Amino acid sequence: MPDGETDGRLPTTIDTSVAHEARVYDYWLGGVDNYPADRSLGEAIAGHIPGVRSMARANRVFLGRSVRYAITELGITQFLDIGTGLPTARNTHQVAQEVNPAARIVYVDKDPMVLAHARALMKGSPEGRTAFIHADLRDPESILRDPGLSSTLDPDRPIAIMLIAVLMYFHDEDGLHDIVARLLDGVPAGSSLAISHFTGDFNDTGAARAVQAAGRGGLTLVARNRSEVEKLFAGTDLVPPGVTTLENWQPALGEDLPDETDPHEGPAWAWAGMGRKP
């Protein structure tokens, strides 16, 4: 991976006394890279979202399906995965390079703990390439201008932008729609955008209480309805079946994770979809 993952703009020390979204998610997935503050908040949110661990796994399955769809149906072999989170089972590069060993992936995350793990855990195939950029989605220019991006991905060929379970940490007033639009402006025609997003459409009360619990733990969490998630795809043409539940997005593409305990009734509390830039 290229050097220069950070230039001092973001902290590189880890504060384990404060919960972090990447580590909470790692806890739900059964990972070990989390601390008491993360586990405490993870349990608090789980108290309002029954089956949250299975929902996190369903989100991971969507990631795998969207990667395979981008390669097999759209012919895209370059991926920009923003809000990567801690390395766990079936990361983007693992799925992509199984389908096409020459696939190239750039991961982006602001968490210094993800930075600390990136070199050791995100190694790609000999034919392909992987890189990690320590940057914040709130500053898309810092991502698009990073030399790690241009040295790994060909800016003249389509790129699959992956925003998996990350936009829910932004309020609209944070400039969310402008951020997504800028990322799309930075990739050529034929590129794709995959999004999964927490919603209260299936249980408004439970989602609202989960949002409150996250706030008490120091995290921003925003639930958006289906229409609001669809608006995040502005500037793209949605691919079938459009914005739908995690489970119903291209199920024929299979699953990467075995079905385990902590079942939930009904769909996961999330919407997901993929759009293609014309």
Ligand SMILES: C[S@@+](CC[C@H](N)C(=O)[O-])C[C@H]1O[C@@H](n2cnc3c(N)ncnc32)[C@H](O)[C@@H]1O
Second form
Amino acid sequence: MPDGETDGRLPTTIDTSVAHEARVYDYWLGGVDNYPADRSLGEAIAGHIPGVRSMARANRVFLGRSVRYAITELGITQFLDIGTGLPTARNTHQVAQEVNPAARIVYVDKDPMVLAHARALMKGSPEGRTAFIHADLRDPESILRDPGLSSTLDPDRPIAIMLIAVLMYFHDEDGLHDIVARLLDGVPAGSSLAISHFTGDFNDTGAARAVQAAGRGGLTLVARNRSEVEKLFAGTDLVPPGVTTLENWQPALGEDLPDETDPHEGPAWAWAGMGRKP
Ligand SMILES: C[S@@+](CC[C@H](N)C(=O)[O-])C[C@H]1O[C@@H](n2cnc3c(N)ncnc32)[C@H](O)[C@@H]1O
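Taking the form predicted alone as the starting point, write out the structure of the form predicted in complex with the ligand.
Full assembly next; the chain just shown is listed first.
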């Protein structure tokens, strides 16, 4: 097992009869790690969000740009990627270690299938380090106190927290703002916070129907407007250009995905941004 890897707190069984967040997303990205229940829900949501596949790809582009920005503009070389997702093209450690081979990454996910695949496929550079934590974002202390974190990242140096396409699974009543605040409390000044988040700002009806379809498939999905997404950055200073659509966040940083067969279509469905802890 890689340095700092831990496990054992969450169920380790994989139930393929119900849709899971990571596998539905994998289906939209054209991956193969999904089952009929995931594909069926993926299609139901796509019926209301025709550009969902493009959104998923644009989200990966934002992920890559946020990693590049953290390294090149903020000088951060440590990453805490919570809600990792199934391995796909250009994962966090690949982008980061391409820019700085010594970059260190801790991946966190609650889904045992994500962790199993990530451990098998997401090997880091020899100079850097990559670790995996099986934990639930609902309990941020379980992440911050995990030995896998302290043995991989230096807690005295800035850490780039990544909450990319994961906060939309939380209602405010789940303590969402407190969860983000507790994570920020656990990292030093100079750390960053990257968030992307599903929105209905450009198509209220489509988003509401997608939320209902997700609910019927057993998944929580919450659409937030731009000001609600901006509030998730409380305690940080937003870096330019602030909260904007996925594809418009720091486009000069590149990270265009090779597969251009499904060009972005229709309105934007997500907001994205990055804040820096002063
Ligand atoms: C849509 S995928 C996003 C993957 C990746 N961050 C990206 O943007 O490409 C969401 C991931 O968040 C994970 N997730 C959902 N709720 C979570 C929670 N409460 N704690 C930890 N991970 C969670 C899912 O298992 C899934 O892998």
